[in-house]
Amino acid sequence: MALFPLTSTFARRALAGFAALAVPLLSGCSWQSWLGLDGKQSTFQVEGPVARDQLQLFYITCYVTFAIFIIVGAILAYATLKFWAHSDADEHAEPPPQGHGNPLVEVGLIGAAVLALVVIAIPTLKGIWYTYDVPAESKADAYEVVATGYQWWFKFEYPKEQIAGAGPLTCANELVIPAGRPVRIALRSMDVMHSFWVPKLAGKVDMIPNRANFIWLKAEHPGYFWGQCAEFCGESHAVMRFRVVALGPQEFRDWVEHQAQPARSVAAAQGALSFAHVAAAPIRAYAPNEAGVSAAYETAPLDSWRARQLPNESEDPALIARGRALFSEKTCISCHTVRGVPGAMGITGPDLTHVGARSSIAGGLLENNSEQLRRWIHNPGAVKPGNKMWVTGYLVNNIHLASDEELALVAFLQSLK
């Protein structure tokens, strides 16, 4: 039996760590594509300066690690073909002169190995610095951010961008914020500690119950990136997840004003069809972990967001207007706050006041759309077990909901833009 299966998956991965060696050599992204190595969350591609820095210090570790590994190895393979035995008589042979207590030997290994550790450890502690705040010549610039962790979703605050008597602008689990300015993010926790990543925008940073964190980052360009928690917080922590979404200077003025405005509202025509003609199929079964995200989502994140935050122009305002009695009916509003909804000013859950136009639902699961959002408000336990949606709001409220209903709800919500 082979000791070491080598099939074709096990030896590209095992190759992706001499490949990173082999950086410099290897200029491009087809190497990182072979190894797999240029997924939605890749460390090897990196689009923002601190990310660039923790990446180089990765490098720089690699570096140290080879060299060790090339002489160790050297050493070893010259001692075993030298001193092989090639008959019994070579076995039984006097062993060779030793180099125990030899003290160049000792004093040059011990000062090899504090010279690696400090060839590692400078740029560690620079990169520690770095990553914790916004450098001094670009603090002027920052923009900030309130980042708070809950089990299973992100809430995103802007201190500076104030709403008349509602507090600061508050969005969920999709951080938007201005490409080619540095973005400074404090990091606070709700329940139980959580973790901030951003892969292709910077490293990790833990977010700790009553206690500050920060860290600052910047995407270079407008871009969509996926980031999650990376640290064990519970049931659905594999499922906790996020997007951020850098724009333009104008851009993201433009989406700041809009998001200040209290949420859309749909008048229903006169003689509109009312409910009662509405037919809504049963919702498909899914499969456990079935992914709820579209190839034309995948392909261009950015456009999809973008094209979002448009109105539907094949929306029913009378099957709105139902969905919007009902958001209150099944006791939404408790747990969720929709500005310009009357009683919807619950904070146990997201603000849904323009979750309309964000390209992604479910603590960043699921993209938001039509049958995904049914998919998720048909049984929120289903996909993301464990929930608060689910344990201390379905379950505790008795709340069931009928085909047509579920698709009332999905049409008002999606109205949200």
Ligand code: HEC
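Predicted, not measured: the structure shown is a model, and the values here were computed from it. Whichever C-alpha set is largest while still superposing within 1.5 Å between the two forms counts as the rigid core. Positions refer to the first chain, counted from 1. First, how it differs from the form predicted in complex with heme C.
Core-superposed comparison between the two forms: CA of Asp141 displaced by less than 2 Å. When two forms of a protein are overlaid on their rigid core, residues whose CA moves 2 Å or more are considered shifted, and Lys82 is one of them between the two forms.
A movement of the C-alpha atom of Ala212 falling short of 2 angstroms is seen between the two forms when the two forms are aligned on their rigid core.
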The other form holds:
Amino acid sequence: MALFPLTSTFARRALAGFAALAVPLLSGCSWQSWLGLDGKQSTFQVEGPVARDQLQLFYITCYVTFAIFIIVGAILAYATLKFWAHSDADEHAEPPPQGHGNPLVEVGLIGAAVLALVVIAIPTLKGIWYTYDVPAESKADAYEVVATGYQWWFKFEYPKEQIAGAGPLTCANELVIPAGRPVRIALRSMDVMHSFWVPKLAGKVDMIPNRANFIWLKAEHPGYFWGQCAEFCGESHAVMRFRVVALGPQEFRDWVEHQAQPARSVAAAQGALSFAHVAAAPIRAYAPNEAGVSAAYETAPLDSWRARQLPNESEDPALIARGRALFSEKTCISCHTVRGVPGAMGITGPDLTHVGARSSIAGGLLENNSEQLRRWIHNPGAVKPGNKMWVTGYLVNNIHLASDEELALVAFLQSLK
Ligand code: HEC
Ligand SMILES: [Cu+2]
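Got the form predicted alone; could you also share the form predicted in complex with heme C?
Full assembly next; the chain just shown is listed first.
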């Protein structure tokens, strides 16, 4: 139909939008997915009280504006039909008597406008106070984390979990939190402005250099949530992502305890340090922007995350030992900390002490499996344009990895559970 030169999804959304907004609580039949609003970062399917408060405010605003639309539309339709010129005579008839102001209508309209604003203002103000900081009654229960934005990844520190001689427990790109508890996150930036956003849990707050911002959120149940930097911060801003993994109390305690341990060390059997048996297959070519995640991970990410916590069954200790040595030889240690590997104390890049237990790498862009990990270390610049590992590491230090070296490094990194 030429009247609607629109894509079918757009037309469906436009037509169904009003009907859907009028009955948003018809959930269960999931109108969100029908309208294509059920993405991983949907603000319509929230899973925490902060995001829910914000969603409700959105609905209230929609209701008020929808009511105005109906009233104005009805009056317009009435006037159009009533004063329609049906014949030539109508058309040349004298205009109807003209009024010059009606105090009742004018005061009424001002009153209605003020009322509409008040209806929106009350929940807005309440929401501003509620989302600003953890409510006083649950403050004692709040868990504290420090999140720092870097071009183009996130560092997460746990000030309550101090490790002797190493400062607070430090992770990257995956923020593991206790479910059912408020989490207060201090937001910092190491370079330019970033913005911390986990759409299903809370609205965004900026991470500004030299400014102590914070945000609070709560995951109502264990889950796996997609986050995203929401402030343009340079070349790879669009792929500056992260994850939030919410775990039950015991699972969270176990996780913290395990993370506090130094890197796992896989002992190679005496005399087994030759890895000539490993066939060093060349890496396959990747299309630009080729997806780096599997369907299994996309559909059941929390299961996938849990499965990664355990060591691989088919580890090759000799290959891992070789990778561990290469990690120093190739200067990876100058930018990455791996607690337990001598000299690996770099802080320019993410802490890799337990990188094997993360479900994603490169700021949540690729799934953490052997194939994607190799793709990353083979040519990080092709995956994430301009990233510091490529620009100030590979290019400056002239890092080249042969196929067998890539495989050894991958085996080592994957062993770091
Ligand atoms: C110049 C510093 C630098 C050097 C040298 C360097 N890296 Fe990195 N590395 C980084 C930075 C910065 C990132 C984060 C990049 C991003 O996501 O934008 C990173 C990311 C990574 C990641 C992904 C971590 C995650 O959780 O997302 C891995 C794995 C990694 N590097 C391995 C290596 C290996 C192996 C070497 C040595 C061959 C190496 N790096 C050398 C700075 C460096
Ligand atoms: Cu950013």
